[in-house]
Every structure is written in C-alpha cells, then in structure tokens.
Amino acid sequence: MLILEIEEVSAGYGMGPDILSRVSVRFEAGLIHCLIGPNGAGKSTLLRVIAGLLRPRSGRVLLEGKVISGLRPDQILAHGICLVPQDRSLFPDMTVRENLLMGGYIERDQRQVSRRMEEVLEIFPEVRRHLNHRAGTLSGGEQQMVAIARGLMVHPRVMMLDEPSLGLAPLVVDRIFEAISRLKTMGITVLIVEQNVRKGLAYADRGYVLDMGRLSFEGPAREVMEDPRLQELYLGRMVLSNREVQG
C-alpha cells in the first residue's frame, strides 16, 4: 500500500535555481527506502518538502492520497511525519528526558507521553542511561540516537532521516542502523537520505538514486546495489572532481 507520493515536484531555495526537478517517486507503507545520489543531488531538499519546511514551486505530496504538501511543519507532523534533520537539532542545554518531552508535546495525554518514553528506551537502552544528563554533553552517536528517539515520541508513521550515519564511527553507525531495523517492526515507514551507499541500501527494502535533481533510476536495494549505473554515476562524479582539482 502506498503512503507517499510525489508528484512531479520542483523546488529551490529563495530566487536559486531548481534543486529538484519535476521529481516523482512513490514509496509503500511499512517498507525502509534509501535515497542515495552524489552531493547537490536533491535528496535533503526533498525531505524538507515532505515535512512542510520548503513548499514546492509546483507539483505535490501526498500523504494516502490526500494532498499534504500546503500544511505548514506543524500540522504535517501531527499527521505522522517525523524529520530527524542532519545536524540533530537537539536542545544542547537541556536534559535528555526534556529533550525527549519536547518531542512528545503535540501528545496532551500525559500517560501516553510516559508510556511512549518507556517504548523508545527500549529500543535505545544508551538513552536511558543518559536521562539526566545535558544533550550538548553526549558524543556524536549518542545525540544521534537522542534525536530518533526524540521523532519516536510522536508515534510517527513515516520516519526520515537525513544522513544518520553522518560523522559517526563504524561500530555506532551499526547500532543506528540496527535500531532503524527495528522501526520497520514497529510498522513504521522509513526514508533515509544516506550517503554511506552500502550501508544504506543493505538496510533498506529499495533503494532511489537522485541525480542533478531528478530521479535517476529505482529498484529493490539489492538491485540498485548492484546496478552498474551506480558505480558509474559515483565514479563519475570522482574523476571530474578529480580533474577540477588538477586543473
């Protein structure tokens, strides 16, 4: 069953030129999708359409077939789409259990709140040990779990990330990656921007491939994984970097 759609959307920022394309894509319920494409592809502009932060210049989003993409942040998100943007966005000087609070204030069942603070620690025991302490005090993959769990808190039924595994060693990028397995039990649906390509796809159900804005080619994870227009569209974009650099 689909729960997303894009249909045919461009969007830029201020007067700039188009960042996508007349981009269509559609992604199934229940299902983990990686969006993958060299740098200045499209893919975080794309998660901000979704979640409401940038408005299309045309085209739409829908969310079960009815047209989202007009709702501001707010009301996209207490519609069950969650971002868990690149840099965290987590409150630094506030505690981790109020950092996970925020996350569930559109909840006024106070009950529901505390039950769904139980859920989410037990997906991230490492949270729990670290509830009373300062947000901006925690590393790198400690804040990146924080701030899924956070998203957590509002029961999302999509989920995206922006490059999760950014800046993370390989054994805490494992356990991120691990715990967003374990969304898709939950039966939540997950997008993931991730420019670890082999990391990403090995996790996800399909995988998309975004190129100067546009939506290059699609498939199973392990079909685009082995795709030789992957390696190609990479390598590329590695030997005219490299060329730039000798010129």
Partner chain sequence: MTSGLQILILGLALGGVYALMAIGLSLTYGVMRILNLAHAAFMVLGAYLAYWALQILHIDPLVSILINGPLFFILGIVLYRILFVPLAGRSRYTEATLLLSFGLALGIEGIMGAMWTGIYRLANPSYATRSLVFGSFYIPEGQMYATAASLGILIALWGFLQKTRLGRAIRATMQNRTAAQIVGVHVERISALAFGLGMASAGVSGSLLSFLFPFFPGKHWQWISILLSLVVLGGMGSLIGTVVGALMLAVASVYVSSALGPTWSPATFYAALFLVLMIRPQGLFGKREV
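Any chance you could show the form predicted together with its partner chain after that form predicted on its own?
If you are looking for partners or other molecules, they are not here, because only the chain is given.
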C-alpha cells in the first residue's frame, strides 16, 4: 500500500535555482526507505518539502491520496508526518523531559501527553535516565535518541530522519539504526537520508538514489547496493573517503 506520493515536485530556496526539479517518488507503508545520493542531490530538501518547512514551487505531495503540500508544518505534523532534522534540533536549554513534552505540543490535552511520554519511554528506556538533564549537555548519540523519541510523541505514521548517523561513532551508529528498526516493528513508515550508504541500505527495505534534483533509480535495498550505477555515481561525481563508502 502506498502511503506517500511525491508528484513532479520542484523546490529551491529563496531566489535560488531549483534544488529538486520535477522529482516523483512513491513510498510504501510500513517499510524503511533509504534516500542516498551525492551532496546537493536534494535529499534533505525533499524531506523539508514533505514536512512543510519548504513550499514546493510546483508539484504536490500526497498522503494516502490526500494533498498535503501547501499545509503549514504544524498541520502536516498533525497528519502524522514528523521530521528529525540533521542537527537533531533539540531545545538545548530545556531538559529532556521538556523536549519530549514539546514533542507532544500539538496535543492540547496534557494528560494524553504524559501518557504518551510513558509509552515512548518504554520503547526507548535508555532515554529515561536523562529525563532531567539539559538536552544541550547530552552526547551526539543520546541527542539523536531523544530526537527520535521526541518525534514519536505525536504517534507518527511516517518518520523522516535526516542523516541520523552524522558525526557519531560506529558503535553508536549501530544503536541508532537498531532503534530505527524498532520503529518499523511499530508499523511506522521510515524515510532515512544517509551519507553512510552501506549502513543505510543494510537496514532499509528499499533504496532511492537521487541525483541533481531527480530520482536516478530505485529498487530493493540490496539490489541498489550492488547496482554498478551507484559506484559510478559516487566515484564519478565526488570523492568519498573510504570510511564513508565502507561505513
């Protein structure tokens, strides 16, 4: 079953050129989708468009057949689509507890929010011991966990993660991807943007390769990984450090 459809979307910032040019992608419910591609391919921009933080110049985004592009970010969030951006975007001077409460901001009933927080803490018990710490004092991996937990506060149907492994040690990266797998078992559709191609595709069901603002090719994650076009794309366009390619 399809959950998200991107139809011919073009988008860019300010007066600048199109970052996405008429890109069309479809995402299936309940799977982990990994978006890869060179820097500037438009991966993060696509997530921002879906989240409503950036209005597309043309084209539309549909959630289960209903158009959601053009809605405000808070309205899209209310439809169950949440974004965990690259910089985690926590509130550094608030405690983890307050960050989670802010995650449930669109729910007005505070009892519902508290109940949901308990549920989320059961899913991510490792977050509990930091509840009273200021978010800004946590390590990168802990912050990423909190950011994912915060996203869960709204009962999302789709969770989008922009480079969850960025700047984390390999061991921590594994823990994060394990947490992402837990999201799948809860029935949440996951969209990940990853520079760490090997790692991202290893955990994903499907892979999507973006290049120059368009969808270059897609397929089951394993096939994408072995596709010679992928090697070509990375080696031809940009020099990746060994560590990044091998993950």
